[in-house]
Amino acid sequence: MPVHDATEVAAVAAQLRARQPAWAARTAPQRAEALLAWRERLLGQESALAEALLADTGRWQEGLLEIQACAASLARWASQGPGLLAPSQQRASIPFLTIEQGMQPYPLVGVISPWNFPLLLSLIDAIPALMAGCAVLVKPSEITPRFVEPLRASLAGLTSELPIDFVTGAGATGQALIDCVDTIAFTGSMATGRKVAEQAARRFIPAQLELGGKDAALVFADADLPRTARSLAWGSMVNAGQSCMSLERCYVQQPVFEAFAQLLTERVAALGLNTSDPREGHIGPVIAAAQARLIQAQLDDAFAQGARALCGGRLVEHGGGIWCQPTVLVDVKPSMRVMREETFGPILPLQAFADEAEALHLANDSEYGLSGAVFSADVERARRVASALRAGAVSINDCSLTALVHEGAKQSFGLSGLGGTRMGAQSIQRFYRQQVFLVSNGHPAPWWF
């Protein structure tokens, strides 16, 4: 992997800045056409992209989903963008004045992406930024950079049109990138996000941060328990739990706690590791070595305080890699690390609650507030409970839907992030500044001397 130093990052940024004015001068429909052309070429690189993602992450199906999600994002923004960027005009409250609304794209957007969904989280902000008329400089995680080469290949022949480029390296490369851009979109841990925000604040540029989560699910006694167990088995274990929208705490109403724990355990225990063939099995390896150490520390702390694993509970090694067994924990306490810190692994602790008030108290007892889930046959109660959760996206009678549905606007609560919504049509607003033109029709103003 090339490691770009500050001088090299600045040079790439300067080249992108030089290309951005011509890109911004195109009409929104023309930019949309270029995005659709890129979509076709990206799908033409699907095999190479999937192999690169597999080499870095050890999982296959999630890599294919990333590619398809990026293609869908290109199509979506090409379709919606021209309408969202169309100029507007209205009469002011003063009769002889007209208000014309303009938009000035940030010349250069910086994107720093994490290792859990390397391709998707590199492009989820880059695509609407391009649609808005910005140039984009991306630094992927140093743990998962191999997708950059086939992604560059998908841009062959389009690089003179689409002002997007990539730099690779670790923290120093990311710091250099922040010093060269006009706004930064960062996805990653809360600790690193705080550093990004501080550096951006010193430069007086906006920081759009999507950080960690400790998402909670609430299961009421009237929920469809088999369906809920199936949903949570996916929402907590998909991508081996290595997702900010992963359910990492589950609170179950006391009368159905034992029955639900059995149903969930049966579902989770049936999930297989993909150790023999990464294209088979449900659970891939722990992508980052440091994360494996963190998961083990949380399990050790939980077991030392009396927690029990109904299934799983161990990290295992195969061929030089580390897998975490799909795990359901009971006899947990709110003070345990596995209940308070982000785990980023296929582990779901279960705790009982008595009533709605206690459920909300337990779920909101967190410094994070990314997403959550509520399960109940009483949809009105589920909505009421969901509205009281301090979380930006709440799925009702399903979970982790924010991974699949990008049309709804949401913002992060607490230490889960900062900035405007990343989802919904409004998310493109993060990449331009609004400019207003107040136009007189020539009528003498009554306030003149």
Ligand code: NAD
Second form
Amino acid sequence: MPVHDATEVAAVAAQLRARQPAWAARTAPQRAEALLAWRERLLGQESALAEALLADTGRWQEGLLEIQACAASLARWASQGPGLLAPSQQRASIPFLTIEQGMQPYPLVGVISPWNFPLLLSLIDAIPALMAGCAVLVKPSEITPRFVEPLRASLAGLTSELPIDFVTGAGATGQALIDCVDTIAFTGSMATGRKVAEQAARRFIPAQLELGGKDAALVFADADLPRTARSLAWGSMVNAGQSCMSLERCYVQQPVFEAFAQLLTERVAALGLNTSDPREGHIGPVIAAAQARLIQAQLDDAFAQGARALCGGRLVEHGGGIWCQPTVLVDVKPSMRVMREETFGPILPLQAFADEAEALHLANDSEYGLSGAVFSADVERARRVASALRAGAVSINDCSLTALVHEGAKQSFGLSGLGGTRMGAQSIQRFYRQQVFLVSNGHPAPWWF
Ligand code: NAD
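To complete the pair, please output the form predicted in complex with nicotinamide-adenine-dinucleotide; the form predicted alone was given just before.
Okay, now the whole complex, with that chain kicking things off.
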């Protein structure tokens, strides 16, 4: 892939800026129509997109899900957008004044995305931004940029309409992009997010940050344990744990700890690596050697402090790739790296708690606050606990539902992010500035003169 330098990024940004006014001048229903036309062509590129995602990530099923999620997002915004963007009018408390609410899209929105869902996280903010009337410049992760080519192909013939373009490269290309755009939607690690926020602050442009997490699951003694084990096996192991909303800590009420650990271990141990055929198996490879080293360091630290693996616990090499065995850990302590730092691997540590207060204390003892899960037959208790969790999205009696349901608004707590909600109808508000027109039909102000 080309590595775009600052001059090239600025040139692409200038072209997009030149195209944006015509796009914004279309009515919202016309823009919605263009999004639906793109959706058809995107689905027409499904197999090329899936192959590109497979080549970069070593997994198949998740790539197909990404494509379907993007198609669903195009349909959803095309259907909701016109209503959400319709101008509104109200009477002011002063009888001869009318308040008209308007909006001006940010001319150029920048998107910087990570490798773990390369296509989806490049488009999840781009689609509502286009709906709002913005042009969008996307820089995908340098680890997973192959989808750009088939995605461009899906836009061919539409490019005169849809002002979206892509630049490729690593951190320096990302920095150059931030210098050219009017608002930045960033998804990635907390460390990079901090740099992005600082650079954006110097330019006084808004930064929407969607960062890492150390999501906790709380399992109360009255929970349906087999169902909970099944759900958590998915929520912690899907995409080989390489999801921001992956459950990375699990606290289980003391009386059922042993029984639950056994049920969960049976489920997790049954998951297979996809080493022989990336289209088969459940657990794909670790994305890169650096990530494998990080996982190994966390496991080493945990084992050195007395943790035990009920299953898995090792990284294995096959044909030049590295896989992490699906792992359940016990005898863990809150001070261990695997309990504090984002792991991004198929590893779930289990720790016991006595009561609700201790469960909350343990779960909230984190600098992150992305999402979480609470399991209990007493739904009132589960709601009470969920509302005391410092996390933006809490699944009750299920896991990681934000991966599947994008309708509920949520914000990040702690170091998991910054800015307005990415989910829910109001998330489109991140891509325009609000204007108010105060229309006077009476005496000129100040009218008491
Ligand atoms: P990363 O921070 O290493 O990279 C993300 C992107 O930032 C890449 O495109 C990279 O090239 C770019 N970048 C690097 N340095 C930059 C700089 N100085 N300025 C601008 N851009 C720069 O993250 P990653 O390893 O690709 O992704 C994994 C992380 O993303 C995890 O922490 C995960 O939790 C997080 N994530 C969060 C969400 C969410 O919705 N909250 C979703 C997915 C992933």
